[in-house]
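Read the single chain below, which is given as C-alpha cells and is the form predicted alone.
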Amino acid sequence: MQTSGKSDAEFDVIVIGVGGMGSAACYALARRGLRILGLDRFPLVHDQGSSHGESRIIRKAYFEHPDYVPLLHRAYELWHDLERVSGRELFRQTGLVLSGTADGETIRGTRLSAEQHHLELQNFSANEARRRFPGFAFPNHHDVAFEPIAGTLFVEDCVRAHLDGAVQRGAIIRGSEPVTDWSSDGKSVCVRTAMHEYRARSLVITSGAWATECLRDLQMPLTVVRKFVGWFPHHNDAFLADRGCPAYFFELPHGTFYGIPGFDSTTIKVAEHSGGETVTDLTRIDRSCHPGDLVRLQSFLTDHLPGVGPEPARYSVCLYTLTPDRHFSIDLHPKWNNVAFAAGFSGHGFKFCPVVGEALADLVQRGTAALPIGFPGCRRDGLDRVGDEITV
C-alpha cells in the first residue's frame, strides 16, 4: 500500500461501493491526484448488485426526460476516453429501436428529447420497421423510432476499466470488506469495516441496493426489486449484432421489455424493465430461475421475437433500486458537506457512470458540480424529503 506521507488508514476520499458508479467515482477522483480508498462488501466486479450481466443500453434521445441529454453528451465523451486510455472495447454502436404507441411515454418522450436537443432519430411505421429490422414483430398500431448512435456498453469491462484506471493512479481498492458504520464531523470522516477503521477528509457513498442501509438516517424512499434477465437461443442471423441487429425496447399495455443483440452468435438478451419482485432482505436474494420468471418473457418472445427459443440458455438476476419518481438522487449529504452520495438509479443509470463519478468528485472537492445535476437532487419535487437529523 502506498502511504504518500500519511498513515495507511488515512485518505483524501473514501468511496463505499465500487460497482458501476463507485468505480467511476474512484477513477474520477484518482485522476485529480487524490488519495482514494474504495471499499466493497463483495469481491470486485461481482454479480450481486446492479452492475453485471454482460451488456447495458446507452442512448441519447432519453424518453425519461430531456434534461438527461446534456449528461449523456458528456457520458459518451467519457466512455470513449476510457476506451482510449484502457485499450478495451467498452462501447459497441448497435443503434436502438423503440416501439410503442405515438402517445405513449417511450415514443413521445424519445421524440421530445430528440427535438429539443437536435438528435438524429429515424421514424418508421410498423410495416416499414418490419422490413428494416427483420426478426422483430412490431404491432400494427405502434410507431417505431430508431436512434442510430445508441449502442451497448460491456458492463463488467466498464467497471474493470474504471477500477484499473483508478489503481494505476494510486487508488487502493478492496473487495470483500463490508462497511459496518461511518461518521462525519464535517471536516473528516471515519469509516469502519469488519476488518479496519479508516479516516479521510471526505466520503462518497455509491452502495447501490444497499444505499438505504448506508444512508439509513436519511430515510430515503428507495425500493429494491429483483429483476430476471435471460439469454434466449435463436438460429436467426437477424438477431446478430454484426448483422445489424439493434438493441430494442417495447412499450406494451402489460409492461415494457428490452434486450440487446447477441454477441455470442447463439443468444439474444431479453428482460422486462417494468415490474419486479420487491426485495425485503438483501441477504436472501433468490438468484435461481423459476417458471414465474419466464411466463411474461416467453409471451413477449412469442409475440414480438418469433423464432427465439422459450427456454434461456443462461440467466442472471440483478437489482433495481427505485426512487418514487424513477429519477436519480445525486447530492451532498443534507448535514455533512464532506459527504456525497448517488443512489436510486431505477434501472436506467449505468450509462451515466462516468458522469456521476465526475459529479461526485466535484461535490466532495468543491461543494458543487460543473455538470447540470440539480434536477436529480435529493430535495426535488417528486422525491419525499429526507430526514434533517442525521447521526449515522
Ligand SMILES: Cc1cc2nc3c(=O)[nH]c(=O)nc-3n(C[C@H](O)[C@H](O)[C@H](O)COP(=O)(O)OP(=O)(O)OC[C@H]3O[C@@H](n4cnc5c(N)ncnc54)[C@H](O)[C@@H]3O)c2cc1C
The other form holds:
Amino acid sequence: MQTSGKSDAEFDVIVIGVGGMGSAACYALARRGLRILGLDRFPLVHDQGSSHGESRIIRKAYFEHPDYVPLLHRAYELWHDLERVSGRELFRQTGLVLSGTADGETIRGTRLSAEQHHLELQNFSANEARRRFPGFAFPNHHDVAFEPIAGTLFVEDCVRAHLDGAVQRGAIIRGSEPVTDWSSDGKSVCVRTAMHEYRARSLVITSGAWATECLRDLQMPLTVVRKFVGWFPHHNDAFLADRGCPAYFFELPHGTFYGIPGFDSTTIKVAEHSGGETVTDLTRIDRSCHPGDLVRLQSFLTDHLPGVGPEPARYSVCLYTLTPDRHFSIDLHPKWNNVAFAAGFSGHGFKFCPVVGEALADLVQRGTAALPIGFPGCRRDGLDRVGDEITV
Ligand SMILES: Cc1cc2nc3c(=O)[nH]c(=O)nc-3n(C[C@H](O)[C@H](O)[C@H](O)COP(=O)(O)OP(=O)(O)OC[C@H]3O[C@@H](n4cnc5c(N)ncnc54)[C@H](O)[C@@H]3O)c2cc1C
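Switch from the form predicted alone to the form predicted together with the ligand and give that structure.
Shown next: the complete complex, the earlier chain at its head.
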C-alpha cells in the first residue's frame, strides 16, 4: 500500500458504493490479495443508481475521443477474463450501427478513432445500410458506420460477477448500509455507517450519482440527470439479436437516440442519450412513466424504427452523472493520497468498469495508474477546496 508503517486497520481498503465501478474496484483489489470491505446504501445489484436495465453498449471506435481506445482494448480483455472466471455470459457481440451526418460528432469521431487505432469499421451510404439492416430507416443524407466488434454487456450480471469474484477472494461486501461520513489522516481512514465504524488504510469512493455527497469538499461540478429507457414491442425478425440486429445510435438534429435489441425476442430497447431532467433531490426520483417520457422516443421510433409499437412493454429509470466536458474524473483526492475516487461517468462509463477498477486499485496501492486515465482528474475543473471530514 502507499501509506507506510504498521497499521491496526481491519481492512486494507474500504470501497464506498459497489455498483458498476465499485464492484470492479473490489474485484481488482481482492485479486491483489488485499483485505477489502465494500459498502452500498442499497441492497446489492439494485435498480436505484446507474448500473441496471439489462444491457449496456460496448464499442471501441470511440467518437467521444480517440484517447479512450487503449482503455477499451484493456476493457475487452478484462470483461472476457471475467466471463471466463465467472462462467457467466457477460458480453454478446451484436455489432453497433451508427447513423449521422458525415461532419457530425458521431460519424466524424467514430471514423477518427477507427483510423488512429486501426479498428475495423464498415462504412455505408443510407441506401446500402437500409439493405444491410432492414429494420432501420436511415435518413438519406446520413452516413452510416458499422463496428462489428461492438456489442452488449449484461449489466446486472457484470456487477454480480465482480462482487462474487471479490467475495471468493475474501472481500466482505455489505448492502443496505449507507456510509454517513468518512475521514482520513493520510495514513488511515475511518468510515462510519449507521451501524458501524470501520477502519482501513485506504479508501475508494465510487458512489455514482451520490459523488457530490461523498466528496462534498471537492465541490465537483456534477449534474445528475434522470433517464427514461423503454423496451418497445415488435413483430419483426430484423430486430432480433440472433438474426443480426445490432445495437444502434442515431445522431439527429433534435437529439441522440440509441438502443439495443431486446434479448426476449419481442422487444427492442430505446432511449435518448441527449437531454433529461436534472435531479435536484436524490431521495425523490420519479421512477414512473409519463407521457413526456414517451413523446420524443415515439417520434424517433416512427421515423427510424418503423413497425415498432409505441407503448413500452416495460421501462426503467436510470441516472446519468454528468461532468461539464462529459469526460470522467478518476483521481487521488487532492488532500489525501490514501483516498481515490471515480465519478462523473456521463452516461458512457459502464463499458470501462474493469479498467476503472484496475486504475483505482493502482491509485491506492501505488499512487499512480498504469493505464492512461489522464482525462485530467477533478483538478481540470479548478477544484482545490478540501476539508478533513466528510459528512455524506
Ligand atoms: C440509461 C442508461 C444507459 C446507459 N448506457 C450505457 C452504455 O450503453 N454503455 C456504457 O458504457 N455506459 C452506459 N451508461 C452509463 C453507465 O451505466 C454508468 O456510467 C455506470 O453504470 C456508472 O457506474 P457507477 O459505479 O459510477 O454508479 P452506480 O453503479 O450507480 O454505483 C454507485 C453506487 O454507490 C452507492 N452509494 C452511493 N452513496 C453511497 C453511500 N453514502 N454509502 C454507500 N453506498 C453508496 C449506490 O447505491 C450505488 O450502488 C448508461 C447509463 C444509464 C443510466
